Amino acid sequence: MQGLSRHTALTAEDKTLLLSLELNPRRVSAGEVLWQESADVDLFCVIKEGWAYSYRNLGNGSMQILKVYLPGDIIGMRDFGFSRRLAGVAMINDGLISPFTHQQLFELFGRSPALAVGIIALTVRQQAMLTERLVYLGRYAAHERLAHFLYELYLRLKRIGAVEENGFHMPLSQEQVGDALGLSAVHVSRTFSMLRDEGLVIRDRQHVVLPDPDALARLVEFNDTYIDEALPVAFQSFAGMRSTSAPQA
């Protein structure tokens, strides 16, 4: 969970603390499923490796994939408080996750303020993201609609170190882009062309460079403070004067 300390200040113990929520950690395959719509809600998880999707079966035999999950990321958050699922979660390629429960995260916020922070600000802006996307959904072309995609993919990864000359792999099917973005497989084939022929995105089969990101930026007047804005500084200050007040062991 790697985006925690770019939210708030983690002490040793926080460090700890965070690491007891990956304990037991399991591969996944490509394709698995990890949790289905409407099931109980029972087990959060940390993706460690691999890639993974949140979606919802239409009722029409489609699939809309609501959320994107990258190594780090926290994945079922979205449901805390409910009592069943209100996505499904599968995973795009081969992975390892550490599943965990509600009674731990309960002792992880009773023991560390600072965490519970973070990891209350890492679900808000997840929960941004999705905002973000129903907002280029609804308003933008199909161009815009995969750059605006790419390039917030582009942002995440290279906040991970998963970025390497402007470029990063992306293991995503046509058909994956497509039912993120609205779009038919053959849609998303034709703006990939259209984006390349304008000097925006090169993509070699699960490899994608983008050779000018702020170009791409530029087309679709992306907007990163849904994805980079510090804390509120009522936030950070909470955070860290109950870590410093906390009693020590």
The other form holds:
There are 2 protein chains.
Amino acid sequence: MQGLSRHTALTAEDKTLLLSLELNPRRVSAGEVLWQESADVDLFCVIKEGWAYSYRNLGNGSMQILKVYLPGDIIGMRDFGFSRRLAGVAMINDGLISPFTHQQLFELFGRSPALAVGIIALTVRQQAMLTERLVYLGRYAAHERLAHFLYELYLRLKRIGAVEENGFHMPLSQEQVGDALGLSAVHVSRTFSMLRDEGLVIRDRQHVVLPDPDALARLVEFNDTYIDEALPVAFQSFAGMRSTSAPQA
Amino acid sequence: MQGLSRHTALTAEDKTLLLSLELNPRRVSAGEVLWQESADVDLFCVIKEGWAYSYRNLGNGSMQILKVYLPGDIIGMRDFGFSRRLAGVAMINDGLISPFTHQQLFELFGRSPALAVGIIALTVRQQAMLTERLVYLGRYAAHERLAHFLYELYLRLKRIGAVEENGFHMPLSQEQVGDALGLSAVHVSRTFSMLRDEGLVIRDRQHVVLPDPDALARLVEFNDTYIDEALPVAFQSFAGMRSTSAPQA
DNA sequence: CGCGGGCTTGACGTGCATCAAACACGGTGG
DNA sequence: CCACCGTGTTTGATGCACGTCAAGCCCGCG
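Target state, the form predicted in complex with the DNA; input state, the form predicted on its own:
Below is the whole assembly, all chains and molecules, this chain first.
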């Protein structure tokens, strides 16, 4: 809800509808697979606690992690419009998720165009992050990929209040970081050392501190508009246009 | 239209609406930039003739090509929901495009839920291709990236009838192919030679032949469901649900 | 106390980038 | 018709970033 209200104005009814998606929370444990690649698309989830990632297992034995999901994120929208999953999703640590069905989503879309627009906007923004990663995989060296990855996490965590004194908890193993960045675990370790020696990243076990976030942002030329930007005006009016009971602010 | 009818049933009215998007075709010449990164999002386009690509120019002087667009593709949907372009788009060769506005798109969405669903489905499928590329950039070697790239083009071109005897016209320079695959132009050349020596790809200037497409498909473990798959049943009924004048098949 | 998973460090090999030079075209103007 | 050029491609030489293998280390855990 916090995420959606960033993009579009919500009425009381919208909020009730949204909460109805989160009725059946379920505890999940570290490493638990929420669904496998090629499984039928039946559910989507909101993550309430814990981290998750979507991945593809490849023919050559390696894995590519596509995206890391944090509390508040919606999982599974990637597969919206497909009958089979394009990627598996697994929990990184213990957590709490609220699954909801295709049907619930359609119903919500039908009742509140504002919510439909907002959820589509969130999905599009997730896709923008993927594109950003594609650029880094294609054209940047290991230390830039890692710096970018950490800085993006930092921004996303800050939005949900999970950063304290420029530090945050990062439950990913270095092998998993490597799978996300297209690097070997060994090289991730070396790259962390490099960033430490340059005073950009301090890490102790699963705790990461970015002593000078702005310096990191400059290093990776971070463009944060795609994470936070509000919807263009045209969208607000479109959402209002078809709304039956929810005039927009 | 051909692309949409693959995913959802179109009524006569839908077809009229679609054609209204293509009223103002414009000739464009090779290398012409349709829009720059960070430009205001005003237009989308259907490509009627010619190839285009979306790209990002990077701080380190290199370029990453995100996607190649072929005749029949809709360009610009990546930026749907943003006020600024996330990537530039340029023509590869001379062509013909039909621009349409945000507003036209909204109007079309309002009139035909079936079309809205179909266009969203096309957009989601484009994103699936991007994800596929991300996987290849992260975890596969040059010859696999190139083979995958060529095979994907081959499938997409075959759908629009631009393949003859397993061969097609490919107006991209090797530098551009490199920018798409995260490789140097020099290495693209060497990789082409490699695939030629293995009998997988024959190339003469801008003409490419895949003598044994199935062998290529096996090499890259190509999963073509994401290109062609029809919409799941739930979508058809959703499209029908809100339609005022267009009962679904 | 021993075990195992994750992290570190070193040695070594290699895939790809980079630089540079030569080559093959198509287009242009003389 | 042929010199001329520019752009794109090929080929070679060299270097480096990263992968792989392997050994040791740290720490939590049974």
